[in-house]
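The chain below stands alone, shown as structure tokens; this is the form predicted on its own.
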Amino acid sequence: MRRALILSLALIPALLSFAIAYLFQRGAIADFVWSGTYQIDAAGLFSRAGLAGSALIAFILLTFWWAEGRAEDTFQAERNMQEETRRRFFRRLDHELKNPLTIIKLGIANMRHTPEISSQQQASLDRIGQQAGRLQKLVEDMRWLSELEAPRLEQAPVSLAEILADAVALARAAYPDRAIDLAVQQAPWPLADISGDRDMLVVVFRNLLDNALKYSTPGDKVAVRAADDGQWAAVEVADTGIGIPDADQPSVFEELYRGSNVQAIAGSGLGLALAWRIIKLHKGSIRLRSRQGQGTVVTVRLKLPAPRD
């Protein structure tokens, strides 16, 4: 559109010169002739001058477009190289930290079964285990984000009910002292399957549940509700936790953003950003509603596959 507009502007000198030449030929403007070694009437002079002007402008524009295209190609190549370097870095980081974190967790598990361990040492081991788990999840989320720069989304029929059950199981393992209410549509027919990447979707609901549990207390309620209307599947993750201030809500899906009322609570600010990106790749939507001091509801909508005849 922009190039077509500029090219149209380049034709203005030629069109203007033809208009003036036409006026000379029709007698609207008195024609005259310059004589010398070369003769040309005014109409011909203006026509040739306009064509020359348009040709010059077209040449300049083509040169500019060529240079602009080269600059864009160079910029895109550099950007692709930076993204690939970033992905390699996070893959390497994930690989290098996976084994040490596994060894730390195994060491903690073994030490917990030591008969002479004190309650104070047990508490220390619990904190170390929590921090090791937090670090492992942070690295995993960062690797997921880097991989989604150039996603290869798997599209296969998957059971949304099973995805939610897996996400809830992972959340319960991370917060064994917390209760999660899972309500999946069963009547008049079971929750429909969806088309998507199973592992990515488990990450989405695991992160939503992790936030719901992290920013609430054992006495609060956390619930997952799922249903479909034949065209869309809707999943709600709701909690009665601390909620999000109104001023923070427009930014919660940005990478590394954390609300003003959760700075004292451990977190990375990547969970919602990752969930948002994965849902967008699935052509779905994600919406957050929250009231500070009352709780938060995150609603995910995913398109159901078209029914086969």
Contents of the next structure:
Amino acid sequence: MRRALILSLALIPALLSFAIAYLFQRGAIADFVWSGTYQIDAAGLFSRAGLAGSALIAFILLTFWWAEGRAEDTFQAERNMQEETRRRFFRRLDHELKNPLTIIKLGIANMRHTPEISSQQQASLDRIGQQAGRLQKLVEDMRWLSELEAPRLEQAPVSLAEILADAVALARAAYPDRAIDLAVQQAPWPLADISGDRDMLVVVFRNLLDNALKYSTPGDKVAVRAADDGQWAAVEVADTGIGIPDADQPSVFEELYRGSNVQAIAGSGLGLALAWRIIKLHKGSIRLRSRQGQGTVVTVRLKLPAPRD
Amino acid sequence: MSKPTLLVVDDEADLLAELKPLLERSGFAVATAPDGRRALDSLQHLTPDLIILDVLMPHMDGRELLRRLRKAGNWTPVILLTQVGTPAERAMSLQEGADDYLNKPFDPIELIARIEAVLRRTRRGDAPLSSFRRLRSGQLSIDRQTRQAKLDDDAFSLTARAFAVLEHLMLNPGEIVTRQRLLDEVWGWEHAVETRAVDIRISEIRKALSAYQPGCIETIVGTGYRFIHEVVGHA
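Could you please show the structure of the form predicted together with its partner chain, as a counterpart to the form predicted on its own just displayed?
Starting with the chain above, the whole complex follows.
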């Protein structure tokens, strides 16, 4: 009984290897396959190796893919746990900051009503008020990062073109002296609608544009391009600004992370984290490419709804 | 008319120290208590017109105090100061018998506006609309539980946020509801989401009501919106 079990355990991968090798030789599977970061010319390899050799190669590939999958699972589990810890931390922080902020706001309102207040004191109060507002925005964003879950998002057909026009209009209002190019697919047909949360997606592109404008100067170019390929809509937000150092790029989507070359520019480090989270909840992807001193492009991809007919 | 009396209950002494003069300046007489238990004690000899109640407090928290008051048949209007702004928590505040709630950190002007609105409502002797499941205004009715809106007997569809905007306007008939407040109540994200998001939902509601009375929601330029017709509540 045990022998049969061991035998079948050994036979299954072997048979699978032969089957894969056979399919590769027939050209029924892709010509190239990925193994980790290596691309393998499967068609060439299998045609030269013969069936037994091919089976051996297929077996090695199978083992490799299995191990890769295991590593990916562990990585995902770790990542989820980290995310949960971070969320708890933000919830707590949000909570602890609310009372102090309320008291500061009340205190400012009271001081504005003291009878002899000099213009200098008035200016101080204005500044304190503005900074309290900044803190409140930070607290709000942190709460959103910790609370933003799929059920809170709307799922409705929305026009991506309109969302982008809105985000660009808001960015233009905030940076009136800057030019932003907006190019949305018009031909042969207009950009497809997507399914999602209109208001949250405006936040995403607004944040991306904010970054593009903040980390570039008036002479630089900022461009938004959008097109779809029938399955995905892709939006690029590109700038010719200061760029992100290579070492910082893997971390830019983390909460509160800020690049090593932007310390002189005010920012919360939450804009990209929020964008990432909202896009993730839309089951889309967000990627960033950057060269320091040349600029940055962020690409957001959103799945188009399946055609109804 | 004598000054309305408020009882403010919060465990944060600094908050009471700042809130008391602010409310007094706005024309209220103010008593304070540092927690739910002490608030119950002062209610033995004090009959406030309204209680402002923090949710999170040691000894007896705001919700517990509210439950005890309502159980004992005390219907003094209560505004809850909440900490977490999730829609579930908000709904819970109203179910437990609060007349209104406000998220910390709140805008002082907003707090005063809410106090006055609640006092106006209770002076008329009305039960708070928030205690009803169904709201009706002429042919328009909404079911707050099933989240369905109807004109006469015909259901019409609204996006979830448009429904919530309509609900908030109908809960506060005749009151100006600012865009910021709607953003805070419906989106829970006052700063990041732009006020245009509110305008888009308003035009969605008006379009849905076009056959009936798109004008029942009045635009207050630069401020917000107001539901101008009378609203009655049903169980």
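Numbering follows the first chain given and starts at 1. Think of the rigid core as the biggest set of C-alphas that the two forms share within 1.5 Å after superposition. These figures come from a predicted structure and were not determined experimentally.
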| query | Cα of Leu62 displaced 2 Å or more between these two forms, core superposed? | reply | yes
